[in-house]
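Here's a solo chain for you in structure tokens, the form predicted alone.
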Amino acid sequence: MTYIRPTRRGAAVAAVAALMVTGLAACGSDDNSDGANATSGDSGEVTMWSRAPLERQATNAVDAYNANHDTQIKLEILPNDDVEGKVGAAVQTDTLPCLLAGDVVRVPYWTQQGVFADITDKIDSLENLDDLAVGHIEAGTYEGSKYTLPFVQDISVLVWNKDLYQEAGLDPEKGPTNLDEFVDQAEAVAALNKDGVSGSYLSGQSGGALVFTLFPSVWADGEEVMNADGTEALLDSDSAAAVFDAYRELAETTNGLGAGSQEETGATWTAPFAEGNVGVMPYPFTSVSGLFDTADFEIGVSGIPGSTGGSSTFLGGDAIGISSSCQNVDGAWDFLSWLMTDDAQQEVFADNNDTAANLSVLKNGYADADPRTQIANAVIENGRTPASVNFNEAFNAAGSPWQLLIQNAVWGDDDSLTDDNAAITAILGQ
């Protein structure tokens, strides 16, 4: 998982330059079939890696750009579980693609390790920089220099199955506004005792899904999940404990949490709701927006509530930067600078009911959008993007102390919250 290079950022760029002089640069090879091709500047082709969960949005962006530009982006979609290994191997051999998009919570580590090229001057030259969502830029800012821009913003929202709400005697137009209502409504659906139907669902073994869905309830209460520099966990607070208690109550309720929640690794965690078998749960907006026209049941959308009301969201998704191996920086920047424009954000994201990274488009570009998209966009101003160099090891990695905290708090003895929080801090502070 860790691939700390023997040299730091400056040496990484120097290594690429040396390979160019000797003509041995793997990244310059036209016959590199694994996609680890930093550039093929003569052909005007720029290789790009993106994660499978955001394939639709990445494809929309590349297709729109390629249709009207001489430079062509060659997109390779990586299975989510393969990203770390493939990036790590490419770093070691300077064969990163020219453009690399990755999970925004992983970007601080990649940036520190020299994966991206410093594009501070280019970013600062953008005329609409003040309109861009800052979370994905800040995640890729290291020692005062900027390395990344927003690519695809994915936010977490609360979704509910209006058909199941109707059957359970709930108002299908009113989702929960606090954690007590969330539990009550989930329990009402659970009480239907329908085969395969549960009140809610939790991805118990997926640290990434758990931070995406549970952190917003803490933020909605005005509390934090980490200290300002990301070196200390604050998940033993009363607000965080209230979140864990809500899911514990559902775990102890017949049909309260869907079968497989405790063992869910994240591979299939969105499927039960998409199949119409879950009453209410936090969910990725990029996934639910794709269900608006395809699901055979009605869907409600709101922000994720806290214990005392209010709502928030996890500003996730992927940031994107130009790799330190890239030789066709001009071609890569042409794509990035185009993607930040109002017109591109409108065409690629707003017109497809996805979340734009341009605040001007978020405000003005969704007049004809599905009302649920407008509801989701309104939550963004209260959202957060947590940043820590060791975030992946503390939260997202398999077997992380965060996963153990959830297993204990929701399904275990529920007496180790202080110790489990300290274990997360021990990783964050390394």
The other form holds:
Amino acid sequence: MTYIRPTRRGAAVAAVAALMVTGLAACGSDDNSDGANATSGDSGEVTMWSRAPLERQATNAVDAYNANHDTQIKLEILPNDDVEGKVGAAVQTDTLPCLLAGDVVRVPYWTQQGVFADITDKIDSLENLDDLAVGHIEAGTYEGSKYTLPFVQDISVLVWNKDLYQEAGLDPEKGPTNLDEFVDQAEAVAALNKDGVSGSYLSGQSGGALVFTLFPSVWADGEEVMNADGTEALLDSDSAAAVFDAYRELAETTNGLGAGSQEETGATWTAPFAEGNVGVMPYPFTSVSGLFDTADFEIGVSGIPGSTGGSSTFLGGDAIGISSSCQNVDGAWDFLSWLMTDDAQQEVFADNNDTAANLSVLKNGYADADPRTQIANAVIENGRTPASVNFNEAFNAAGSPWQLLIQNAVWGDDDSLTDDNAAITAILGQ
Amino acid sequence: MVRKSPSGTEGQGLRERLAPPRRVPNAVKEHEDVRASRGHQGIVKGPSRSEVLGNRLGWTFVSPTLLIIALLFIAPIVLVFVMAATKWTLMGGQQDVNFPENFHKVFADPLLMDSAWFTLKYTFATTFIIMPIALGLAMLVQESRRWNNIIRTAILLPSALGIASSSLLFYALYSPQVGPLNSILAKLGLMEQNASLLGSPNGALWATVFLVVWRFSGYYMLLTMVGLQAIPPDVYEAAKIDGANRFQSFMNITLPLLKPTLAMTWIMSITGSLLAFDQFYVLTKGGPNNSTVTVVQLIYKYAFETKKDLGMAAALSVIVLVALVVINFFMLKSMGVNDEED
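Since the structure above is the form predicted alone, I would like to see how the form predicted together with its partner chain looks, so please show that one next.
Everything in the complex follows now, all chains and molecules, and the chain you saw is the first one.
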């Protein structure tokens, strides 16, 4: 046995050496980050993650801030599908960026899991707190503490192609005010029987796009899609069934729903309308505002109607918070507090025809803006942001029970609504 | 290998360590001296000094590989087993041990049976299409004829492309917006112009199978070709003299002598298909409506998409690991391959 000992000792030495090397490497990286923090305070560099669909707005905000501040925000754009995985991996390895912006429906789960730092005091100290849109703050409120502020507001609106309306003999200035009119007008466009043109369009396999476009019709009737805790789905109500039936009728009409609607995974769901091939459909306002100048057809905008004539919108977009592993909280907060000011909201959002998160800017900041932007802004007060910890799994994930509900209700068996709704509740309530 | 130094002293120490003692008279002498001197002290229980030296040297040579295996293979497997028995969420990190709750949750998921069934279906489809094609191609190009090098290269070329890249390539080909296939198929009257090839469950399955056959046929052709070329030509010659026709020599010489190679390619193909992920992740995302979710995709979904539960993902990984071991064991048995045949 004595002869084996040296070998063991050798292995031990090797192990110690290895530990020392990695230890030194760790010290090295620590030194680096400490160095960065030492120069920070009010200046330095703050990293930030945002996702690809809102790249334009995020870039506008960061460029405007970097132009006249010592602190520089370093923006990294994540592909929409990779957000959950990247954030999860970063939490495990403690490498989250200082500022993290994410889809507002994901924020309740992140907050509950401790991704964000508690900034209740800082948020409460904001002078214009009462003016800020509440949906994005509420989504990031957990056990009485506040974690997030609104970043980019993306609302859903109803858009229609005025050129196609003219051709179909409809009044191009009058969009639908309830679901029956929506179906009638879509059918009129479908009856044109033009190659590639359809009455409406639906993103059949993108749960995220479907909640964004269909929930407002339920809310417009004064109904709810979930209970107050977000633990039970209420999508088998008459009001919800009326929405699904409207799309079912269009799906059964020739050219009623654009080709590929049933298979659309959300990657290209805004393209057919942008190319002038869709009569009328619910649409993200951040996308349509970019079309006002570039599209070679005229566009009408209104709130999304319900079956009884009201209208509503999905207050989506991204909320933003400071991550729990952020070393430069002051630098990050400097950016956030600047972004909440009236001036910043005006410069970053209102001047670019985007939706501000600040009510006073929404009211006063769009005097020179396109009238359609004002129509969209007016819908916001009826808008809603659904909040549930398991929202992503129940609604947004590929193959979610909500996606299957729509597939059945619009294209498949008409009689499984109760079961499909129960399947969503099973996920929400776990 | 050891260079002889003029004095004969320089290389001696090294030689003494490296070479087996018997071949070096000097070392034998020393060796015996040691034994003799020890023998005086009593009965020798432990290994001799040079054996120990040899063992130690051996371990030194093996240790880098051992370290890599321990770090990159054994440690992750142990970690997966620990994870599978632990409540371990994506954001919340490692929490307390909860065995066997993760396994209960996995078995309670209705998607599990669907994905297992789909994975099996996909595995059968790809393997039973690729294997005959690979064998046929290998026989086609095994003899050196004029154009064979070009043909071999052409067939092998898709294998040089990563599976993710080729999936992306086919995603574009299948796209109704930018792909050329839709208009061709529409003109032939096989489908509607604007419908998506990936839109129906069967369409998505066969479109993926087509991609995988294109991507892997050349690779398995190469492996099969190596096996074919290892068969001695005189066996065929003898068969020819005995009057065997081509079919008879294929059935009675090629197939039996190719058995070890075929066993290897079948196992590689089946194992690879059972672990399919990239092509479905890029092409179908498990859709339409969860009809093309493979087991590995389900692991990914548990970890990063739906449950965000690394414990559940690890539990399913363990189940898949066990299933693979069992399937491969029975495959090797049924093909009659044992250790001797290697």
